[in-house]
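Take a look at this single chain, the form predicted on its own, given in structure tokens.
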Amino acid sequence: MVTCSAPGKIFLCGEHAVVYGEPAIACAIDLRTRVRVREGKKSKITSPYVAGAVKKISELVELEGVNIDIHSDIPIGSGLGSSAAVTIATLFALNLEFDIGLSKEEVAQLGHEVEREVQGAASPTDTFVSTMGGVVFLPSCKRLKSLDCGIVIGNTGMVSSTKELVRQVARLKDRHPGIIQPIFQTIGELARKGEYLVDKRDYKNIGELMNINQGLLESLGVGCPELAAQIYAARKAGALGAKITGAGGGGCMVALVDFDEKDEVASAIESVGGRAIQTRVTEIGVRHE
């Protein structure tokens, strides 16, 4: 029996545009999904991501059956990389349980393949960050300095479908390519500027870029009133920047804050109906528990 865990993630900038080849900055956060794997007579699988992970491993080694138990701190369908975390933790646990010898890089690649097959289209961001941890500039996979500031997440409690939202944005791009493609390119420029600012630890200007990114995400049609209320409440309470994280349409927003502002920003988010989660960046990716 093997237990492994993998972290969730937030985007500082880049979601949706990253699907079209633009860069993004994502951070692993200290909310984790734990997966326990043990060989069994028959499989007990309810998640399509777990089923996909088992299928990938079964192509490498013969599996007669496996029992998998999941416990997660990450809200499902929230934009915090819950599907990537369960996929990566499952792959890593199966890798160890059956002594396959996959590297973390290979686990990340298999995880991306699983997400792409389940969702129809997916960037490698979530699975890579969940595997490796830390702050990552993609697609180069360059590790950046960790964030020395607070993170407050606001959860709307509304589950959104990454697959459907990616399709929705794709349809918008097909209808208006000359308008939507430049939006993706601008989001990419935010990530490029953000790479420099993260290494300079210039959190004030990172926050400004997050606010600009939020406006561009709204223009893609992935916002909602509940997210907007939490974002503006967080900014009013002193957040350096606040935006959607993940696919949007519900799920979560994220605020970058000075450490002494965390409680006030969390209270502001909850005052407009959100569930606030205070967390931090983690340098620890997938691990054997």
Ligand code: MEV
Contents of the next structure:
Amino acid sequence: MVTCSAPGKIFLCGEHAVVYGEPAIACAIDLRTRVRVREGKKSKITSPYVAGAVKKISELVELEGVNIDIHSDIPIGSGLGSSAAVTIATLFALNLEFDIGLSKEEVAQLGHEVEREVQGAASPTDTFVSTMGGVVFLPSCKRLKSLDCGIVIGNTGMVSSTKELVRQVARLKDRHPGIIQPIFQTIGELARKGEYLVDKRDYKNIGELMNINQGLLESLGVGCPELAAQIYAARKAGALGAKITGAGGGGCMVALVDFDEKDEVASAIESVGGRAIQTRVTEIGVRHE
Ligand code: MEV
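The form predicted on its own done, now the form predicted together with (R)-mevalonate:
Full complex below, order starting with the chain above.
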């Protein structure tokens, strides 16, 4: 029997544009999914991500039967990388339980294949960050300095489908390529500047870039009134910057905050109906518990 855990993530900037090859910055956060696997009689698997992970491993070794239990701190379908975390923790646990010898890089690669097969289009962001932890510049997968400030997440409680939102943005781009393509490029430029600012620990300007990124995400049509209310409330309460994180259309927003502002920002998010989660970056990716 093996238990492994993997973290969720937020996007500091770059979601959606990253699907089209533009850079992004994502951070692993201190919310984890734990998966326990046991060789034994087959259990019923309801998650398509877990089923996908089991299928990948069964292409490498013969699996007679496997029993899988999942416990997660990460709200499902909320843009915090819950599907990547469960996929990566399952792959890593099966890797150890059946002594397959996959490296973390190989686990991240298999995880990305599972996400792509389940979702249609998916960037390697969520699966890579969940495997390796830390603050990561995509698509080069360069590890950046950790963030020495707080992260407050606001959850709308509205589940959204990443697959559908990625499709919706693709259709918008097909209708108006000359307008949407430059928006993707600007988001990419913002991530490049963000890389420099993370290195300088310039959180004030990172916050400002997050606010600009939010305007661009709105222009891609992935905002909603509930997210906007929490984003404005967080900014008013002193957040350095606030934006959607993940696919949008519901799910979560993220605010970057000085440590001494986090309670106030969390209360402001709750005052407009959000569920606030105070967290921080974790350097710990997938691990054996
Ligand atoms: C979803 O968390 C982020 C998107 O950019 C999709 C992806 O990167 O696969 C919308």
